[in-house]
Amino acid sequence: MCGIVGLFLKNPALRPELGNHVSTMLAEMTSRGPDSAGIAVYHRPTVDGVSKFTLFHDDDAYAWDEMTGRLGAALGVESDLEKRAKHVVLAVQSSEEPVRAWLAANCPDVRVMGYGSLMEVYKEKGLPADVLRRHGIPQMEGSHAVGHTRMATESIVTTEHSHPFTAAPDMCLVHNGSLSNHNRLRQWLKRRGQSFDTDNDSEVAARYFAYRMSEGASLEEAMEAGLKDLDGFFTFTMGTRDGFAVLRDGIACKPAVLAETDDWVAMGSEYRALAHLPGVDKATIWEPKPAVVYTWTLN
């Protein structure tokens, strides 16, 4: 059992409340994960040229200024850095392949989390409440986020395996359910040049849609080619760097609430994480039909 949320805010002179709000929401769903959470946040546009990593190490005292001199000398490109907890933002003036490359041959302990010139994804073990505080989520400013509390049923509790996943430039997924040919389509993915960290189920969801949208499909033909492909039962959420969206599965037996107002999407495995936003008495509020992929695009 987990807990997923997602807001998606169509009125800009909202998103200096992002982080305040989705923080409000995920804390809500801490009955159903306490082990662990994680949050994608749209926010801070890199400038061209420049791409962001967000990227964790377990050890406080990771030399992360040493890294990036290290990082900058092999590469020669300039980076700037920023920690929150055990994450850093790391800005580098390149694009995303070259540093992701040096990072995997060069730092094999550092875990990266998000990338892309918008997206910042935060995960870590703990009750959702202190994972949010350590990171400074509610005062954080965005578009929209998306945002997972793991209950560990069936695998170890770590950071992981907690959501979002991240498959793609600025793109992530939080899943409440299980698939049951994870197996086989992490077989079917890497004979097509698909890499992966984990052997968490989620994960396989998220490479598949990435390789998909890779292809050029667009978000929502992606996720109608998961109802074909992805066999089990879930609730997705996904976050691009323009667009957010949800699936249920055809049998659709994991919950889940849509409201919609004017101002702002939002999406909860239960009402009560939607219940704190402004003018949701006056919004729009319904339960997901199965197997329908519901889209939304900023302007």
Second form
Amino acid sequence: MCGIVGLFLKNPALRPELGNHVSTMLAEMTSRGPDSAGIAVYHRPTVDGVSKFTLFHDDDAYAWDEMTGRLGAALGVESDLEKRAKHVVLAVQSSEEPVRAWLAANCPDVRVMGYGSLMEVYKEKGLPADVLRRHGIPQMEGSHAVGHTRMATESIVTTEHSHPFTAAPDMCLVHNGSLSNHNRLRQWLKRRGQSFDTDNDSEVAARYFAYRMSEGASLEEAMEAGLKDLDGFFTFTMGTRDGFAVLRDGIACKPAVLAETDDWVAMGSEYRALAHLPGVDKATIWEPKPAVVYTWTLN
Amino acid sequence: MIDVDIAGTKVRALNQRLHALPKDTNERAWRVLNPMGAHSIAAGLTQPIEVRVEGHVGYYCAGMNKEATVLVDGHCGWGFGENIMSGLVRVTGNASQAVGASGHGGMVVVDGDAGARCAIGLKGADVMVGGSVGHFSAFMAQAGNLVVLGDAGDNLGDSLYEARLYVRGSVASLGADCVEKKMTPHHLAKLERLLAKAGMNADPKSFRRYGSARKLYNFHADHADAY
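Now that we've seen the form predicted alone, could you pull up the form predicted in complex with its partner chain?
What follows is the entire complex, opening with the chain shown before.
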């Protein structure tokens, strides 16, 4: 069992409250996933030519400033560092690829949780309320966010195995369910040049969708293809630069509730995750149909 | 009317109060406010009381109900009225999956749509749905009635035993061993009584009846493809 939430603000006036609302939603899903929690927040767009990375190291005393200095010297770039518990947000005046390559070669124990121009990803072991508080999520503004509370079934409980999983710039995936063909699909993706951080089944799904989109598929097309290629139970919520998407498998064993008002669209594993949102009493509330792709995009 | 605000108490405290009522209680009318999607509201009731819930509820609301009347003014999550023994449970909005699962007796009414696996494993209860039902409804249903005023999703009545299914709208597909059956005057009269009891206004003649072909009760090599 796991819990998923997503909140997408249509009314910009609500953006200062994004972190507050989505934190309440995620905390409501604690009983579905007390092992670990994670959240991707879309906010603070970088200026042109700057890439943003959310990095993690398990050592509280990790020398982030020293690492940033070495990165800057090696690549000849300026960068900004912001620390949040064991995570840092690193903004670098560079495209993404050289930074990721340098990190992989020089700091193999530093985890890249997410990257792009908008998305920041914070995830850790522990109760959702603690993870949210440690990273100051309730105080964050933004346009949309996707979160996950994990009760592990397929792989070990570590920060790395927590959701969301990132496989492309500003893209992340959270998953409630389990995939039964992830080993074979992982091999299939590896043969096509994809690399993996963990043995987690949900990471395979994230990289599968990213691979399909890198081959030219739209978000909808990638998810449609996933209905054929992914075997198992799933409710997915995917965050993208300008929106989010929801997909359930054809049997729909895993729960999902959607709600929409003029101001927002919200997704939760259960209604109680949405029950505190402003105006929910007037929202249209429904269950996403099995094997139907739902997407929302910022205008 | 006794009001209980879930925002100020726990569901367990509410249910314990309801469970502790003696058979001859005078506290027969209850109202539950601000359910906020909480699970197991008014589950396991055993006395002939009426509980009205104002708002959306989570999973297993009015599960295992005996004698009581539970009315939900809102939507509900999975397992509404699951394993009902007797009494009446009703939701005015939509219900999620597994409405009335394995219900033995009494009636479950959904005024809106019900999700997948509605009336799964039914054992004698009557499940009435004003809207449509999702896939695999009445899966392995043994006894009782499922009445659907709207449409039914794929695989209706898969591996059905002796439950009777009445659908007014379209059926996306029938499951293994489920077939359409003749609507006799006997069935029309039964259906009319069910609709009247549920307060649903529909002409029994506008329904089609489905039931078990009884080919899968025992293994037979000729039916291997249907298993």
